[in-house]
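In structure tokens, one chain follows: the form predicted alone.
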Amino acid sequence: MRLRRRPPDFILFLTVLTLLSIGIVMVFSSSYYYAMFPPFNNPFHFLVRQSIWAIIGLTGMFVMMNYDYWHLKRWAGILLVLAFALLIAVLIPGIGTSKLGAQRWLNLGPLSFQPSEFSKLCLVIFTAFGLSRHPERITDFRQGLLPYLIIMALAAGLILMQPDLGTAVTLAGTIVLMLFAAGASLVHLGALGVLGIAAVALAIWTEPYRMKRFLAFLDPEKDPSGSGWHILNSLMSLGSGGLLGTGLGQGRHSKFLYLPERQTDFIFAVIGEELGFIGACLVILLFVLFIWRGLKVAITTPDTFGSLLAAGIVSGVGIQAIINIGVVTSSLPVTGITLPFLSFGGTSLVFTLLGVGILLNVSRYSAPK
């Protein structure tokens, strides 16, 4: 293949590096207090961790960012298999890491890495490989679209097992919408939408916490003290923001410790109550601009196996970020799953932003404005 390379899609580009500067300021904003008592006992903990993560990402962000994407072809068989060896190996007793109930580390001296993310970009990268080598079988069932199910199906068991519903949840989205983005059969797509949504429910029946937690979602009052908590903390830290905030550092309910897992899975509630609505709706608003012109990307991109692969990208960010936005706002029960770029967590900032690189790699060879 020979393409005309470009500079990269520079507005993607400045995009992700205002999401990631919010990020970081707001990960030391919402735990440095946290931070000062034991075990940790330095307010910095969280902001020097989550640093050393940016800078490790953004290094494999300007990496991938000059390694032309078509390359990936090569590892895409291996990569599935590292990706499944992984998600096997950290429900080993002995080998996989337990941490608030689920079995979702591994540890590698004093880090820690979540096979889950490493297997998101690996599906990826195979399905798109997979469908741009045979994309006139895309709307046989058998052949077209039955393989990538049974493989997603697969790593999303894998990943429920551990349990984590919804970077399985994510998961299964970011296929489904690379096998539309193919062409597949909007009849095969409704009928996998009708048996997605069962399987989510019937995840949901069959545990007692996540049942405890989609009861809570529908009514966080009932249980205010227990299965209620994050809910109400969570809306109560946006409502308290107002128009403009509290102000950076401010924010009453990350400082007094009433609202859980501030800095991970609940950080976009203390963006709002400590930058307000219109902070809120900035991050928003950057997360949309993210999505249009990671599809722009897509679209524009001349041959298939980058289309999906800037596709898949951008819809397993889009789709992670839709799901903790819900969450926060109490608009979808209770899951823990991060926000892109914003939440703390390395093994996620270093493939969200891997994946970055690949996407601006495929734009340096996209069509024109």
Contents of the next structure:
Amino acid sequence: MRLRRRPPDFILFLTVLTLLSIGIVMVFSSSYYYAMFPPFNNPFHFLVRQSIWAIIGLTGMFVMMNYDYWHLKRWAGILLVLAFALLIAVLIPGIGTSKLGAQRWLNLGPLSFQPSEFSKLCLVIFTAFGLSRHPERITDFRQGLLPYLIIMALAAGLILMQPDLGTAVTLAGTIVLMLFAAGASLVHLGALGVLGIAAVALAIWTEPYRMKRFLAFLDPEKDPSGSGWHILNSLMSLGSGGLLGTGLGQGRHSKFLYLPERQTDFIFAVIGEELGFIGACLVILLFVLFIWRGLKVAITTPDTFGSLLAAGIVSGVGIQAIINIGVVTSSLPVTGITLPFLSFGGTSLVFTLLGVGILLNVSRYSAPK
Amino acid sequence: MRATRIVIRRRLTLLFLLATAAFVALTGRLIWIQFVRADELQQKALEVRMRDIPVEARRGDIYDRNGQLLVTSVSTESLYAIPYLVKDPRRTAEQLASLLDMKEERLYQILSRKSCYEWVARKLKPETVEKIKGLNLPGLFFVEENVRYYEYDSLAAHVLGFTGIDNQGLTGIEKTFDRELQGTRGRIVVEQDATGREVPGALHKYIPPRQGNSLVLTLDRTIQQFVERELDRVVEKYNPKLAVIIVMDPRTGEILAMGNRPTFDLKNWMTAPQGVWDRNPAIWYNYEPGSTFKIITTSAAISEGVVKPDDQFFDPGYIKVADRYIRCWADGGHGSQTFEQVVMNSCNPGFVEVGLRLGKEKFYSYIKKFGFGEVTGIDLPGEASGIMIPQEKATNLNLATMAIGQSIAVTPIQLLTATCAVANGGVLLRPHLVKEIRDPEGNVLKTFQPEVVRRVLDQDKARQVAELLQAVVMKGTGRNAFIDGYRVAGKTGTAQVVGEGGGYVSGKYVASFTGFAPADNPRVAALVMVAEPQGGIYYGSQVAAPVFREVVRDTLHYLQVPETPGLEKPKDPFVYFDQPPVKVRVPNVVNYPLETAQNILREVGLSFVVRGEGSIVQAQMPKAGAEVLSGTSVVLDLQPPGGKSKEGLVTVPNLTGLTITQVATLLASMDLRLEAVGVGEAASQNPRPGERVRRGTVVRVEFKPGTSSLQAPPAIARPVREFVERP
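Could you give the coordinates for the form predicted together with the partner chain, as opposed to the form predicted alone above?
To see the whole picture, the full complex is given below, headed by that same chain.
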């Protein structure tokens, strides 16, 4: 193309590396006690795995950083088909593996892989591609919005069937934000918002465990050892941290198994306990920094595809971070959702870093300030 | 195209602002959690993580007044489980079931509970502990606890009391002084993870328990043993429903001994019926004191000056109050006597008169001053306060009966406390059982001084009452309590048991004695109460007084109280020992009704011994006309010579001097018929006394107005049963 390639956005790059480093350290800190006992018997179990995933992810990120993003347009359709194929495949017994009552993983030899994470990125690429082809159609509901909404709804529906409300919500939110960014009519989006809320309400209503979680959010003390357990212990961990925290590796409440999902969904509570308010704010600040730099890339990118692509990637990370921290601080009901860059989890980390690689590549072509 | 880019940029800026706003909101949320609620949440988190294992404190010891150990604590082991460490709950339960004598299912439940700490069995026998340790079962642990050990199984059981499984005092001193004895429970606080594992570098806090304080009682083990011994004898002899002995130091209010029957073994209190261990009759049992209460009447009367010891009284054998006749226990009455003799003889009409002289207000004020109607405040749980007719409702008849110890219920401790007030010169003291509280190192923390409740009598008045009570033991109804070498003061009492409905239960009596010694300088006061003795003997003078004598004599000797030289028990009870015996002629009492015969003998200063059954004296020994020393016993034989007449012959009694009603009753009892002539007292009769006649024979009796003004009471014909009072 006609654009001159520059070095990627350094601040963005550094922000991501910092978040990633904090993540690896905190995954280790939060998991080593748990991993000391059977079945792991190895305090470094999670650290080693997360490090390996980080290396894979970073490699992917560097590759994508140097793979010019407009080439992705070519792959947009194929990726979408592949994403749906995998989302369907994971639901088929024998192919998908279930853990903790949810069928989310595809086994690939020694590794397991979450199609939902992959599909998130694919949908972002496809939506950015589609919207950038006819940017003016965005105000037209049937032609500009409906196709993406249908695709989104289908993907989110499949993810919900696993069931994985958190990822479904993130996916839907990301696409809606992309539509918003692309200039969709606020009336349309408002109507969609109402519909979305209704859908979420229905999802909660029809699934007893979601209903329980939602009620626990409203009154966690009602069942402190049952449905309120997550949120109460999360709050106790955060509260134990105070301003400066108990010190790295010194968190007692989060570490000693009172806090569930300590190295994944509730890792922010570990940060809050061990690194205190200062550490938690640092993480929040890094996310704000990431969003700022990311959206700046989106704004300064000359072409609409790059702009929407960047916006989608940043939105995905941003929504996930906000929902996750919202859950951990009991501002939102519990939905199983990880904190990007920080939570333990291979697929999520790899695809988030791939996304960041694409974002960094976009940044190489954005107009200098 | 251009327009879209602008829209996108604007929208993206908006997105950034929205995201920032969301993060600012979340930061606000964090401030709320990590600052505002931090302390509360941190505390809660700590509570969730910390497991408290209580460490029992060793319970304080209990000593008698001389430092003799009565109750101590010995360590024992208790078994607890940490369920998640129990490998195989089912098998473990199976192995333990027989050793612990517990149901396997119950053990399994305990062992499979989702908790970090469960008691399996407390306070095990050493051999059981060894066996369980030998099994080497994972997840089971022993912790040292302590258990009460009693030096003497049932010595002062009701006083000492016992403890529950958590060493909490349940009865007696153990309960009253539970807070002193229990010490401060220690704790082991351990930080654990959510599955119950102790975490590395766990916060460990050992708060050591503090042993409880020791108690030094006022009880004297040796005196208590005297009491227990005598109680055992009482049980053996009379098998009563209840028996109580209390020994008190009248100078201080200290309880030297307190015992009850039935009693129980402190080690195995659970095997005794609840009614036995859950109340202490010495402080709880309400009973009519009967004549022992005359101490109060006497005190009030002497103190108020309504009577002096040498005031003259006349007892015709009854006294009429309102429309009721109150009889004296001695049929025919005591005749003319001084007040001292009234006390000595426990003469009911005399006391009724004194009570009426006192009047309701004064009498009640003394009853209350002596502490009746309220608890004494002794340091034991479960004290009763007695029952009293409210002053405003009391009638003259109530007053009269209260003067002889009826229509009022008291507890043994109340009566003894009141007795002590007379003994010590008129001061009512609070009875107490604990002398000192000492810390585990033996330092005295608190000493309980004698506590004066109030002055009841002036010293000289109290002395006068004490002297009167001394006379009771020297020469009156309390002679069985006499102790060689000591001046003993006291009073007997026999009362009928008041039933559920309030009326008297016939054949059920409470025999009691309360007194002190030496009378002029009291060291020991004691009360003996035997409720419902079996076997026919029930007089306080016969049942309770000898017990008092045994306990107090041994106690005086044990306390090395010097004897008063030359003080011996008078041989002739109805004769003043300081009056030299005089020669008297034995009167004829053959063919007289027994009561008349006894009165005749009494009048001339002779004693008597009754042999056989019947109502008419058939023979006497020595014979009439013999000259003997006053005080000699005349044997009165009631059995007709040669056994009961086969032909249905009876001996005509001497009826001289009897009233028409008495004659009628007497003859009727012998199946003889009366033909009465005239009014007054029997003057002559036909057939003559001593003649043998057939049953059904008519005896003609001439009555003439008698020389004495004594009007026959209708009491015999219409006995007022509930007012019969005996010494």
